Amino acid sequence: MTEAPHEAAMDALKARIAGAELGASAQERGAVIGLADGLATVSGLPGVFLDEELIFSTGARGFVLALEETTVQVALIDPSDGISAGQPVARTGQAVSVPVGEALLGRVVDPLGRPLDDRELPETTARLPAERLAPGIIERDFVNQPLETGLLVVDALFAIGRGQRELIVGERQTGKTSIAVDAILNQRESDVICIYVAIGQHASAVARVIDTVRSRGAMERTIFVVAEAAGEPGLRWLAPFSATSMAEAYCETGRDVLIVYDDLTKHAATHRELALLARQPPGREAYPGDIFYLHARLLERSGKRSAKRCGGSITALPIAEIDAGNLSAYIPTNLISISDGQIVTSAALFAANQRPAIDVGLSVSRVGGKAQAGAMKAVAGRVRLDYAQYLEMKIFSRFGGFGDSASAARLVRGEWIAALLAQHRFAPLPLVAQVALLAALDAGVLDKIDPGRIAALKGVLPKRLGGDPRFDGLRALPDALDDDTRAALLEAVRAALEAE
């Protein structure tokens, strides 16, 4: 009775010899030769490769940012206590990787996937390298649909198609973030999924972000991938390349994804912060010379594939910030060349409450109506001009009023638009009460109410609207509004006039 479990044992122990691999084993080692504020000097790694994930031995990790011709340059993702020279670094053989798929989604992780909502660790095995090449010209489609933002400036005067990378840039404080924030909110019914990147904000800032987009219900389509700030500037690095990798995940599958990169520009702080310290060549405003290449190979990720590829596409909304209106900055201009237009925002609009702020003379859409719905571009073939020659004229009739009747009339007509134009934070219009209220404008309807009223029109447009069934035809984006469906958006913006 005693000896069954001694054999029991004798035979685990003889099958785990029989199984165990004889023979030799290597393992490439390096060694920390200097550390300087989230970066680390190696050398001894000759079959290291860039973005390989390194372990130190106080389990810390980092991934390969620069190789040189005896050391490697490490940025870590991990704090960097306890680590100090002479001690060994060890191979994975894996580059830096990231997890991806259906888990992620309404969950708010850094950009290694790690949970920072005090849930548990999503549940997902499947993982893609942070960094990847962009898919070539035959693996692209044309970008040829729209994708509603809820802003009728914007979607009106500077459509945005799935697969296009628009820009968003001006000066602090001016709603550069509410713009994308109104974007992510918009796709609570559409079947885009969101990813927002916070890189280096602040984190009362973020978490504004994600209670504003939970509390109105689009948590649940939507990541966050966090960078803090205060956090290592490897993290802050990865951010972008790992949540276009997530985002990728999804668009291989045929699906679009609208991702928000917030915002570049403390991304080339930190790309800038690590070159320093890796003793590289500074360029212009102390910038390495692959600045260019560091953000033109992480925007190429986004786009429109083929059919024969996935069909899926990633819209990409990267966000720059300038100092004191100067559009010709170094990273500002570099990422005006990369994307596919820009959205500028004025700290004078802003200051004069015209929100969202965003200057109709200096903003453009290189993608424009050929991503714009048919009944949009019907109604809104003038809108961008009038507006224009109204904010010119504004500027002189400050002078004195202009004498002929014809210049007094765009000025009335301007502030009509100004009016439509303007619209409340995480307010998104549907298209088909974007489609009225423009429809209106061009017909007059609107000539002859106080510009104030538009405000509380906007409000009560959309319910009455939504439950007429004449217009099911415009929510599926037609390529011609008919003269039938154009009187009755007529009719229902008088009916919401008289009711208000």
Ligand code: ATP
Given for the second form:
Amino acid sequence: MTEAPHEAAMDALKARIAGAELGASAQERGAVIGLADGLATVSGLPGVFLDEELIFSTGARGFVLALEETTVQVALIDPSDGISAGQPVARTGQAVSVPVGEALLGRVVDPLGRPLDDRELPETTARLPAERLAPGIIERDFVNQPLETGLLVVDALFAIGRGQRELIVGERQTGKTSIAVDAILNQRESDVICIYVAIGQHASAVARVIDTVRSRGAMERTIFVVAEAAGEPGLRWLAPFSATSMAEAYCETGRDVLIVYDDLTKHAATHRELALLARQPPGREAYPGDIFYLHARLLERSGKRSAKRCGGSITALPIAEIDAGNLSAYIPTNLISISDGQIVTSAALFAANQRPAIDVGLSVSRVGGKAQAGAMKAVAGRVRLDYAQYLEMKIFSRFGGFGDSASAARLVRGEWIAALLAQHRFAPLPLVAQVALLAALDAGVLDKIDPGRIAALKGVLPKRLGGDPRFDGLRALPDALDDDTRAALLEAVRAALEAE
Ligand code: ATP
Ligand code: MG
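In place of the form predicted alone, output the structure of the form predicted together with the ligand.
Every component of the complex follows; first up is the chain already shown.
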């Protein structure tokens, strides 16, 4: 960090001191009248506003979560030790805010930007409020650039565009986090900044994710914002909002950001917990009435910004957990209706060892297809339909099978597609390798070999194709794959198969 920002900050401070009006001034002082599980009830602050940061006499801070007639509900963001009824509470006149900027990259911080990785405080000079208005329609643009996840099943069938909000939803332990982490790892070679927000998870689960990202070389472009299950509910509540402010700081300088909220079901539970403590009337499934607005205003902040505004984007991958495959539960349906598509993971597929365990029938991406690379479109077009047909035929073939050869061929092709869509964790495939594999499937190059060899093929193909200048233009191809490139890709796949 250079000297200049400090000097600028000092100058600004000196100017404020010089301009300060001295003399008596009236200041509101409230008093604690109740405290329960990280939520304090405070009276005597008539001028206080929503989200304002308040300071308790122990030095602990909180922010205003709800305004009532004569009292306010304050969610604590520091431990509540020592706080008791009758103690004074001071206003700060500022909305709760977070530090933003480059210094956060590669760091693990709490929702207020305080380090959790045993290193010094990140040297940031700018701050943004945690809650900010989403950009208006005029300030937005269409999603027009792909965000490659490196997962063939996602990039081919449910392409995600920069600025899209794609929900990852499924039962416990079905690989939801792994899909998001793979997407983060795949940004190693790209210009996308990643933010992983852990909300209400156990420390050990978060540590595993951080370890993975660090050991696989994606840490330099990633920020971890962590609010553990054991921490203050106020911090858990704040986490996705403050992380989004960190994302906006990048986005507003024209950068592309990927933000993963893991997960919003736990965030909803925190919101419910605080609302019940604050005695707000419970609604469906005991969630307060504003639960839809809570996540709508959060996810509205993602999106593609117009070139006039800054040209940046925030792509959101919110994660939601469901019970027993029940996609129509309250929180998942809310989130599905707010986002631009969903990737549904299935416990049955996971148990059958199809990983990533993505249910192709229930998943959808509503905008990403428009941003998909032309070369990918050219080879992926039929895959989804063929695979869906295969899954259906597989069920019927149990009752005796199909005699005709066309159906048999379809079943064989289906086996192949299933093998192609399966992918190990932490092994993202570059676009060119994905296109080559799908082109090979289309051309029948793979027909003769055993599906079991596909995993090895995926291992060697990226290296073979990586340095080849003939494929440099693949990303930019407008609508189709030209014959020469297609032939060259097929040749490379054949060579890779022979070399094994
Ligand atoms: P939770 O509900 O606990 O958050 P989750 O749905 O996020 O779970 P993950 O933690 O991503 O699921 O994955 C669960 C387990 O499945 C992991 O321990 C991992 O070993 C395994 N797994 C996930 N994806 C894959 C994959 N593509 N290949 C092999 N194993 C996988
Ligand atoms: Mg998870």
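Positions refer to the first chain, counted from 1. Each form is matched to the other, and the largest set of C-alpha atoms that superpose within 1.5 Å is called the rigid core. Fair warning: this is a prediction, and the values are worked out from it, not measured in the lab.
Quiz prompt | Rigid core fit then residue 491 CA moved by 2 Å or more between the two forms | solution = After core superposition, the C-alpha of residue 491 moves less than 2 Å between the two forms.
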